[in-house]
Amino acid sequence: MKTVPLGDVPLDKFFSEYWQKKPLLVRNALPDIKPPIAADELAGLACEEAVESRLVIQDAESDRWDLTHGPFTDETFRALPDKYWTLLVQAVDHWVPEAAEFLTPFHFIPSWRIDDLMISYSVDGGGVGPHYDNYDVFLVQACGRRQWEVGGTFDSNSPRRSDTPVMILSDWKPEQRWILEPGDLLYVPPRVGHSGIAVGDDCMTCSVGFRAPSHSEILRGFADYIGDTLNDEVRYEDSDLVALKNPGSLTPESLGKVHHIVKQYLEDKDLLAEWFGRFITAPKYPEEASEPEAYRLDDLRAHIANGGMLKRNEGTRMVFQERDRVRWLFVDGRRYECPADQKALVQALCTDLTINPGQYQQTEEHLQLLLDLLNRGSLYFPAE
């Protein structure tokens, strides 16, 4: 088994003692850490209009919060003050290949449930104040120094302040507190309260979120693939219709033939495998796809035989599924049915960032597999 970054705490004790459970402090966590992107690359980043970020400035004497949207411009990162502010810039791993590769430790989690690795750098006395997430997080202290208060378990009903643009919680008691330094890792679970002040400037923390789909977003999601794939000619039926007292009574037995009409889909086990496979595999930023390729078999071929590699797009997400005689592999919301001798290379698409091709069987279907995975953007050829 891969090392995890869970210090001594041996992987079964914390998903029974600490997993959606109660926070965890490893020291050293990531011995020898080294931040994923630096400091002027991450502001770079958040300059650009497909990135994902925002800036939050705190006045410290009258407790006034401000929240800014990026793209930001120089500019804006001149005309920041010298205490009090945070960049956090999400999913940097979908657009830097080491924060990408910074997310594998923490493949001890099934990998549909990684979303994204946000990065947040502040100067002394940065934070965004208390708050709780809805899923659960890995906070690795990258470089710098952060002190962490926790606290509290918390809803949509809980107390929050009303004249912050960002979620502040009003009724904040701290119940533990440490300053981490880094490489050292703090686990919250989902709707703990916790709140990050820089200590000092240059500091950087990486947060490994989780997807939590709700059940809101599950049903809905559901739902609608359900009528995006029946024909309208499928209709309610009541060839056993019998005359009524009164016309305007809703029987149990109207009631039972809607409530199979919803069951009969619900129990189909294959019908939600497929949805939910596409849908945890759905790209996080479609708009984003990059453009179709053009690469023939015979390129694909020569690359290989030149010993070349293959990456898999850094904003791509797979999973595969066993069935009884096949795998069902999801690429960004796409399904492929593969057969038996492609489970090596199906497995390594979904666990590994680079493919070596030259490990697995040049056949014709394991080429054609990442020819179309090629073309369509989920893999593409490393530069020299």
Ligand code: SIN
Second form
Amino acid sequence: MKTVPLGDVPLDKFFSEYWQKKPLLVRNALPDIKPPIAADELAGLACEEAVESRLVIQDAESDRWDLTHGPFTDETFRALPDKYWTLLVQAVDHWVPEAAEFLTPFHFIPSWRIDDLMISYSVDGGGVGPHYDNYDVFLVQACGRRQWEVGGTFDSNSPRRSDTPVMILSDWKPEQRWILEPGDLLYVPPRVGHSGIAVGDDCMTCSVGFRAPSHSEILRGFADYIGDTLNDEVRYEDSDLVALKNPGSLTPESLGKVHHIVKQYLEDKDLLAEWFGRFITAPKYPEEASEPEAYRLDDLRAHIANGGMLKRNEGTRMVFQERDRVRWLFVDGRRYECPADQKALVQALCTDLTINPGQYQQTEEHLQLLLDLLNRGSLYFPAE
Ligand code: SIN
Ligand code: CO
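Please move on to the form predicted together with succinic acid (SIN), as the form predicted on its own is already shown.
Everything in the complex follows now, all chains and molecules, and the chain you saw is the first one.
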């Protein structure tokens, strides 16, 4: 296992005592940290249509909080005050290869649980106020200093300020407080209250955010998936119907049949496994899907003759499942059935951002898989 950014906290201890339980501060978790993006490039990303971004500006005197969503313009940034603002850009890992690299030390958590790298940039006093998130987060100080306070657990019933679109808990008392320096990391579990305030200018915080599908998403997603696979002619049947004393009633027998229909799909673990693999790898921004390529095997062979390195598309999601004699590889919502001799390749695809020729064989089957991934934009040829 590669080194994990938890300082001297053993992995077992992290999972048993902290993960989804309580906050953990790790000093110097990433000693050689370099901001994965420069501040002006982050601002540039926030000016792009496809990128999700927010600006939170606080008026410290009146305690008024303003929220605006991107895309922004150069003028937005020129007009900002000297203090009390934060720019937040979502999913920077999808757009910037260095930001995708930044996530690799966090793959000690199952990679399908990782959602994205959000990056915030603040001037002195900037922050988003006391709030909670519904997901786990590793807050990593990339440059500058930020004071973090944590405390209490909250939910959608917790009182929050009604005079601002920024989610600010109104009854919040911090229990712990630290000032994070570059390379320090703070883990915050879901629903734990937290607030970060920049101490001085040029404060960049990287938030490694996780995803945990809601029960509602799981149930709706699975039900829709089953529904789409079924023919309309598969219907409720009651060839065992008998004469009823009261045909106006909905009988336990009829309800039992409906229950049986629902249960038969819910108990199909293969169906569930297939749906979940597709669901969890579905692209975060489907509208950004690239146009299909038309590479042929000869193009791939020529590339191999030149070194054969392949890069994983930063927006691509991959996960594999061990099945009976094969592996199911899920890529951007698609499923590939991969035979035993593709074990190392499948594992590499699901963990590494760069695939080197030592990780695949030059057999027809290996190359066809890579070719399909290239043509669908899940892999790309790196620039020379
Ligand atoms: C921030 O980076 O300022 C906000 C991150 C968070 O609280 O989740
Ligand atoms: Co937060």
